[in-house]
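One chain comes next, on its own, written as structure tokens: the form predicted alone.
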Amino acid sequence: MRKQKSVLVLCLAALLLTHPTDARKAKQEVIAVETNNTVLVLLVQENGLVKTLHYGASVGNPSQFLAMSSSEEDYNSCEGLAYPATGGRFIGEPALHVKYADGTHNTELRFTGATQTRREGCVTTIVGLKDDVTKLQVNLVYDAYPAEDVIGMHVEIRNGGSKPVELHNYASSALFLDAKDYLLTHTWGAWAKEMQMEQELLGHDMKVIESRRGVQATQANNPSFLLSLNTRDFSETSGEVIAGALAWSGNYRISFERESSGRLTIVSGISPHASAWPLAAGESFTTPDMLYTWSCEGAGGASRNLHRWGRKYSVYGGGTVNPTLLNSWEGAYFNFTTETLLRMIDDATGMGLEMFVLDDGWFGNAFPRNSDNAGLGDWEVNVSKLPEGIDYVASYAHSKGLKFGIWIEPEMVNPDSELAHSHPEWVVQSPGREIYQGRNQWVLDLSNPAVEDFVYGIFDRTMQLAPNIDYIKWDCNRVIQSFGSPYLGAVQDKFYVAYVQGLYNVMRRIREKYPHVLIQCCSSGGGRVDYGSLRYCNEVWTSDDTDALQRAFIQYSQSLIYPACVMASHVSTVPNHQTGNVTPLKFRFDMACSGRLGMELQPRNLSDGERALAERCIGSYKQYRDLVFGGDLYRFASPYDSPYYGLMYVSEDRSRAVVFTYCVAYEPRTVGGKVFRLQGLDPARTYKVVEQNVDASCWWGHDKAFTGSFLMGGGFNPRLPQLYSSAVFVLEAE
């Protein structure tokens, strides 16, 4: 690791700024913000406007830029400020808009100073801002991660006058770029179609990524992006890209304002919809982390920094292998007894796997959980289904070697209910307004801190029914309308984003309580997958949809921002639930072992040969998956450009790596085998190559070794004649 620079200037003892400074009268400085190979140069100007003036590589002393910058006082005086403000020359898309109790609008943030201070692998800068009218407070906090060249950016705003005041917008972060063309790479999606890649080049004017769902929030969309600059092209391993992601579970807002000369910027954070947050004299507001890597080796390079980051600093118990298992729920759904669950566990634990999930179903008795339209908020265990208790079912899996999970859905409650009936007022409602149904439940008011009670003891009484359960899958099947708490009285516009808080208040106790149980983070497959969220859990469902042609789309979208270890990927029975597409079983499993390896389905009506494939193919998995879970992720060919998906995992050493292929579109056949162009070998090196789970392998090379520079110069040629075929090879230096 390179020594950083440390330039920054005007040091102030007190950072929650008191008093009014005299740093405007100083020349113009500049404060860096720096990563390895990235910096983020920031202008303090003699009249105490602070400006972003270069995002992207390091670029040796930062000072340099003194001599770029203009003093020049027009209409664009604001065009690049690092917070901006609705208020003086400020008319573009704001980062913070504060209403006063005056009835005003303005705010002209001035640099009252910055603070540098250092911990392991984590570098933290606070640059300091104040309205000197108002004396509104905003310290901008940077924390840069060295090794992993990624920049987490929030806000402190703190009122600092004698009169309340309403924040209407308060952003996480604004970034300032240029360049010739931007092309923006995001998510759409729905139910069972979550994570659909979508590009577009950024003309004038504005592009808005935003959800107003409440909870559920990325399941339309995703609060991240890829930044493709200056080209009209995407690349997986060249040119400079900027991945950006919002670490939070609720609405958020995510907006590209190209001005006139061609500049952009990125304003990202909470939603303002319905969610002005108002500030008495004296108190705080702490935004969420706004998540940012640049890198010059493409998309590839940008996703690999994020995963990084995330396996180290964000996901909780980020890299560690978590175990195999079979969940209950496509296999039995709501009909089960208890000696089905035990045929189960036997049958998962015959293929090999690690660990059984019982899912939906098991509680309820005065409203017994037959379907979806009962039972929820009463999670007591169901006596007519398991009359023997979940400590008999989990105590056999622990006595087979597995580990025991189960679901649970505690933000919920259905109005057939015992606790709708007792605590009607613990519901998200409107006075005097229908309480509208999804999925035949309601909302529980999580801004209500009898609620958040409530659900962190659902999760507390639910661990105590069998000694060492160790996976709690955490569902939420419904998004939020008609909002309104009748916690909050007059206070409504704070629903949205008390609600959040409440989540992770109850996460954060959690955590105290049980550090080791591993959770799942569901909300009807993919609709909480952020970096908020993972800060509690241990990986995400990924969707609802177990079709494995249709998680070749989901998962390679989900990689570029999310690391491989928090996607559970499951093997289920054909035809698929979802779609009603049949898929080879080996498609199935080689596309689920690029995640984490799961089973939904029933054993039972497996073939002999089916079941013996299963055991192949999980066996294999247990060999490489610390490559899925840790390695380096390299895509190198796309499903959605192309009629093959490609990708790899390398250890960090580069001594061994796992490579997936597979053809997901028909293609006219052609001499010899599709061409692929491995990355991130050693391309001195010499590596075995080993296709798994087959007698007669699709590549010539099988078994042999050949060098790195070789396998990534056009020499990997795998047979893929058809729709559905598929191969994993495995990667062992010599």
The other form holds:
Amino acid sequence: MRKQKSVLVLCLAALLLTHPTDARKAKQEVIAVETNNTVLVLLVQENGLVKTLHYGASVGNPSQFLAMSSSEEDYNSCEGLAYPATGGRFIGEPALHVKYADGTHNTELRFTGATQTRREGCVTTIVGLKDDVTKLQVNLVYDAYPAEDVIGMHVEIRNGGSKPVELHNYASSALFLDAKDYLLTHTWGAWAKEMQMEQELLGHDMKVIESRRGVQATQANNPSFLLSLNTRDFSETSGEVIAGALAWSGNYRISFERESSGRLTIVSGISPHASAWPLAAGESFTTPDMLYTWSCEGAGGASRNLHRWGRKYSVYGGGTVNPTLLNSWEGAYFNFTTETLLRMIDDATGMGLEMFVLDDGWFGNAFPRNSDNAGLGDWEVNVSKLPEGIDYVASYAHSKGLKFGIWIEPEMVNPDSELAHSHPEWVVQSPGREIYQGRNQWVLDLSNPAVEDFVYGIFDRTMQLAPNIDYIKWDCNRVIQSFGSPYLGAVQDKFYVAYVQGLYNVMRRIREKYPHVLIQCCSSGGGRVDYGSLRYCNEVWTSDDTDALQRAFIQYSQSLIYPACVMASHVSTVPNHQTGNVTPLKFRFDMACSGRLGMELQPRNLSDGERALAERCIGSYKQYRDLVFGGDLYRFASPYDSPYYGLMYVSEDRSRAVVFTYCVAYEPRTVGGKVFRLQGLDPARTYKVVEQNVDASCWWGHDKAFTGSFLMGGGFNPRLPQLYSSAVFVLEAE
Ligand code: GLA
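Alternative state: the form predicted in complex with ligand GLA, after the form predicted alone:
Okay, now the whole complex, with that chain kicking things off.
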């Protein structure tokens, strides 16, 4: 049995502990990464291995863990390694797998020291590890956000040896958990059906969530999940839930491996698929962040933690109110003239919208963009559609008091374009092979710095098309297939990662020059919904599916991880262009108003009555939208397990709230109405409840005042008698 020698506890009180380069100490130590309500506890064994002891509720003084006795077998096992590497006794799913110049694959990481530093709102703990034989160095970096209970984890890997090495696996983090049951909630999807929630109990086989799409990485599944612990049931309001999200816009892999002991290791990061990364002597690689939060208030608590953190530290401009808008796409597609756009601007102004966004179709002359067959890459204004130029349209919008936005898809090129002819070497391709088209287009090779400059230039030049362009919709409409980069030559393995690094370089430059422009991140809808791109973008185009019924399912699942301030949601026409479904205009508005409200239709086709309803809904939205953008989200009915969808946003001081309710499936009237239980209110306060957008309210309590305890205890039962019934209520404390 090993002896416990002196104990070093690293806690938040200590600013500088040991330096990562300090020689290894032959004693046990506990390292605590703490937030206000959670702690990640690492144990440094006497043999230098670093293991995870605990992630979850705060435990008081973490050094108490040192008293826990464990067997010799535990001591020698590699279960729970904080960053498991292929090598030593470890034979599970590696976070790190390195191939060395001599052809060997073994890495054994041992502790060298730890430091802790603080900055506003964040405490960073760095745990230094090193392989004594190969001199590979790894820093495990933990950014703890105490107030939000979020811990960001990433890793810096340095080749401290004298020969080049190849990183085969280089995950952002490995999280080790010990629970009886693990209920995994994650999303699958497809174009116009993103973010479909799926749940499963983890068994002893390996579960992997992965994307190999290159770009548009999140359309089929999102690099995020919730894990309900010690339960087989999903609860919004109670029980331990961990939420995880990877801040990366390319190929990713998140694996859940359950040991025979029942314990679980989650390894998450960039997908190793075809992506061995070469590190010359002295070179380093820094992984993207894996974000974790833990809550004992169920899924709702975990979501709120991530949302608060996202709004404050991650989403560009997070939490600030963004304008309502009319987007030209579903109303005009490629088919417009200056006149069409000016009339849309008039109509948008009349309904009280605040921005007009000109979508696809405004560019290309030699190869005019009249369909998705041609023009991508040639970003000059199409002179036959818009002879007066963009400036004319933008100035008209500005003269009406509207902001102006415009669409670009800078990473792509149509074969029918001047760009494809002048720079064939910029196209992603593999020598001697067909370059497959997707939506009639090819992908530009952002691993090439010249392409980075070109893509940056597209954004920069588009911003010069008119003074004060307020908003750019950045699209990306296909996946990468048959990958290859003429620029990378023999190091094709770098392609997938270098592409995303190139993208982020461009975004970084854009933000340096254009800190105030609003950017929407779109990728055929929700193909790029991740905390990596949101560092540069204000919002995402949630889905090309604008059918309000389908949106209930998509938006519910997106809200598990991402805050409502990023969720663009538009009212479109009926029958819906994707689904053919016909829903009432009010239902469509009520759904869109639970995110960033927009419209995407030809307003000319609205009747006077519809226009009046639009005006009313937009007007009321402006009164409560600060809650949508900055309030705390509570979901009180799930469309996935009930005929209703219900959610609410509550102000931080709990004095105001907005409540959204929808009937999303037929429920026979004879079974009686649904009584909802609101959440997040102050039980002792009295709230006046006012339904929005109707003359005759569907709730007997409209315009009356109730205590928070009554509303949360089961007295809230608006009548939602039919499929597509919906009601929105604003609550104000008296
Ligand atoms: C993608 C986007 C749409 C629209 C079209 C334009 O599909 O998701 O919103 O911008 O491209 O071609």
